[in-house]
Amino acid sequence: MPTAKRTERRLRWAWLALAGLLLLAALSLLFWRTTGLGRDRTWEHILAAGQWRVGLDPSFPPFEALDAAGQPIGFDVDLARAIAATWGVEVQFEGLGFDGLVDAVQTGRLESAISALPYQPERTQDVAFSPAYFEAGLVLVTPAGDKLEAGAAVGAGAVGSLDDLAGRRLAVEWGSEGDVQARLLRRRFPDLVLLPEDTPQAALLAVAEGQADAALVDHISALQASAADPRLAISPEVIVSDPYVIVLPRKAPELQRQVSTALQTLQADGTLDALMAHWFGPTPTE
């Protein structure tokens, strides 16, 4: 009898352990078709398509907007394409609400979407983002020819970065992040003249005009300004950060790395540079 119970133990021992082989196996097939080895099914679709779906709202030039035709141009098209024919494929464009573009790449509707989107850390969970291509925080712009390098001797109406502006005249756009970052660098600097203005272009125009010693704005602004009006120069040191980047799918890995590799090359041969120039204009910086 002992040896008879013996065996249905070993028995239903034996039914356990192939139970668990099973399920491992099961579980192991399930993380292979998730994860798929590695694979980037993304990025083997774009190549056997030939195609690369990106999302834009082409309500925003001079990145993105919709030419006479109804073609979508601006650089951020632009810079798809360009990406796109490192890969030797083309880019197929799909018009979307700016809201709407981060939950398409979620869900699969897209592939990415180029569209000055801003890194949105809170969205990592669902999406990747690409090195930024472009900066479009805040900057100083200055009159051009008055600008010296941080920390050399301030004179009159000279002012290299921040900690030249004791004293000075600091135009901003009223109820910006201009505004608000004047209104604390006024706590460090006491005797800080700010002339808040109604936009952008009217804080630049009087740095132009000698109203003001500098002005605190987003560098789109700025770059439309400067190339416009050679009266203006931009310093070079950015004040707050406002990067824009490429939202790809969180899966795609591969993706990501080509993406991030087409972007180093293009920096690397001047196209990022070149795409600058054409529509925002050649920009006196410091």
Contents of the next structure:
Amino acid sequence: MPTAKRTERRLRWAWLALAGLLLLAALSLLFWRTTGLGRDRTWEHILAAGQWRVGLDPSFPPFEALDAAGQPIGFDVDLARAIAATWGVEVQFEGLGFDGLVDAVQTGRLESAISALPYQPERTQDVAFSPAYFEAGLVLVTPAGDKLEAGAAVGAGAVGSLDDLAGRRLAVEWGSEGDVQARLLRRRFPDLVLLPEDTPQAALLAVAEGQADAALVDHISALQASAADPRLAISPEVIVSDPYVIVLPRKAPELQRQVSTALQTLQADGTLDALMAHWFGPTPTE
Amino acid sequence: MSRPSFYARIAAGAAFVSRRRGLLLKLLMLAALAALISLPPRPLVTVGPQQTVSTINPKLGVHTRLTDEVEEWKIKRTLEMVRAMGAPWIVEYFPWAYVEPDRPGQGLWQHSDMVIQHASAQGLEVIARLGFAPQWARPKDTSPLYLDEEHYAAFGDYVYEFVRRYRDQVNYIIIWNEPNLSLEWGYRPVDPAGYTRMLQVAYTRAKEANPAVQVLGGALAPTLAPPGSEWGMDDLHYLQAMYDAGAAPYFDILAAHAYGGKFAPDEPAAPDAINFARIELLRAIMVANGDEAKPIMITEGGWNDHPRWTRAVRPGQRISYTLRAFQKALEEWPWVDVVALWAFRYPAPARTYQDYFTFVTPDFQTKAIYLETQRYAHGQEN
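Moving on from the form predicted on its own, please list the structure of the form predicted together with its partner chain.
What follows is the whole complex; the chain from before opens it.
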């Protein structure tokens, strides 16, 4: 067979294959649209009902608790309402034990869960997680006058980051994750003096009263203490991260997108900062 | 056709020999490769030399959770860490359904062998918890914790095989777990007389396999369930009902679960309170039934330090309560042989309050409770 003819024949087959593929794609799209397989029914239900069904365990103030009238209050409650407001819907809260919240979203009993829940990588096949809206991990708290930017050179008595801990007195809650991390730090700084206290509040008080150079505690305790005591400042470096996220149904891509967008909006317009200030007091690192 | 010349025939012959030699070489190489492939692989994890546990408290123990731990190095590492903490006792679960999943006598012992070999090499005394019925031993759509009396004999056979197989390594077995809870009794109303009959079968078969093995009965969940509750039966009432059903000759040791909740270990025992000292009430029932010579082994218990769970304590309280509990058993409870707390480590995070019962994280990070227990067990001052 002459070469030109063979090339022409191959080209014809290639065009036919391309046309077949295009036809298949069009038919798939048509099927997807007409059968509703590609729709986010959770998001459609939220819009149609004008309500977002959100689960929480109201036993963890200041994130969620019940007021005297038995109504949910807290940072997460306000956050859920702020997100819903960007969509023009109300929030219907449902109380549930925190251990059952993720399962309740997975099974469709809840449309979301906002309840100071940490990111759970093992559950990503069951549910989806929003970007973090709160960092609850370990932070260093230092005397306010000694506050330095992370990594900056320090003078005597000043602690800005982990690198500055050599020879310092570090207060922790005995047995806590901060205690574990501090014991690990002592391998790096053998002259680090650990001051174990019964509670994170006691560890923070030791800093405020000059008995410790820094405390390694969870961000929630740090925020609460530093808001109430101007002698304390939170170092901006997060030592061990523990982000809180919103739990969402896995097969709700539009709801996931809308929650992410809403969080970005609330961050950009200052709503998240206002909520932090309302529930924890002014953030002393700012 | 012309005949090939003499030299051509010589050359052809040489080529033939050369081709055959090449073929032979290839065959030899293939054979060597096949031999290499067929060699058993070199074990990645070895049991290692015999170790001993160093501790000031010979009653110290933990409940390990190796049932679903697949990788051998993780099993070995877990047991090494138990030994290094200073705990000479472990409680471990050996589910019947894992050994005989499809038929009686199937005998899939590989995982059990692995756990027991490593535990023995680390110098640990194993208390083996037996239960969890395979599908073939129970009606369809029932839970593995359901076992009717028709199949007690089959369970007895498993107990017999287990005790016989490990007669030089395992000296203690627990029959079933928390039978005073409906959940643990296959979602049926609990039945102390039925459990006693199970205990009788298991005890008899265990002793047939190894007369020296010590059979632990009970393993009751501490609960204040009111009479007639669908969830379970008060453990104190259940134990008395076991004695009433004639259980006394069918267990050598009482297994007890001693959870402290929010209370310190020295909080006095009371029938309407769940705390660590509640086992004193179990002991009183044993004494009242003429069973004072039998010891108690705490095969579950302890404190939880989850930040949100309503029955949890602060991490520091958990440490001080735990160490005090070990010391209390040593100094004040001569009738307690073991305090094995729940749970040393999980194979994977539970992502619930359960994670805050453990001593070590799934990735082998030691928690402060581990380090403090280790310090206590080695007689170092806090």
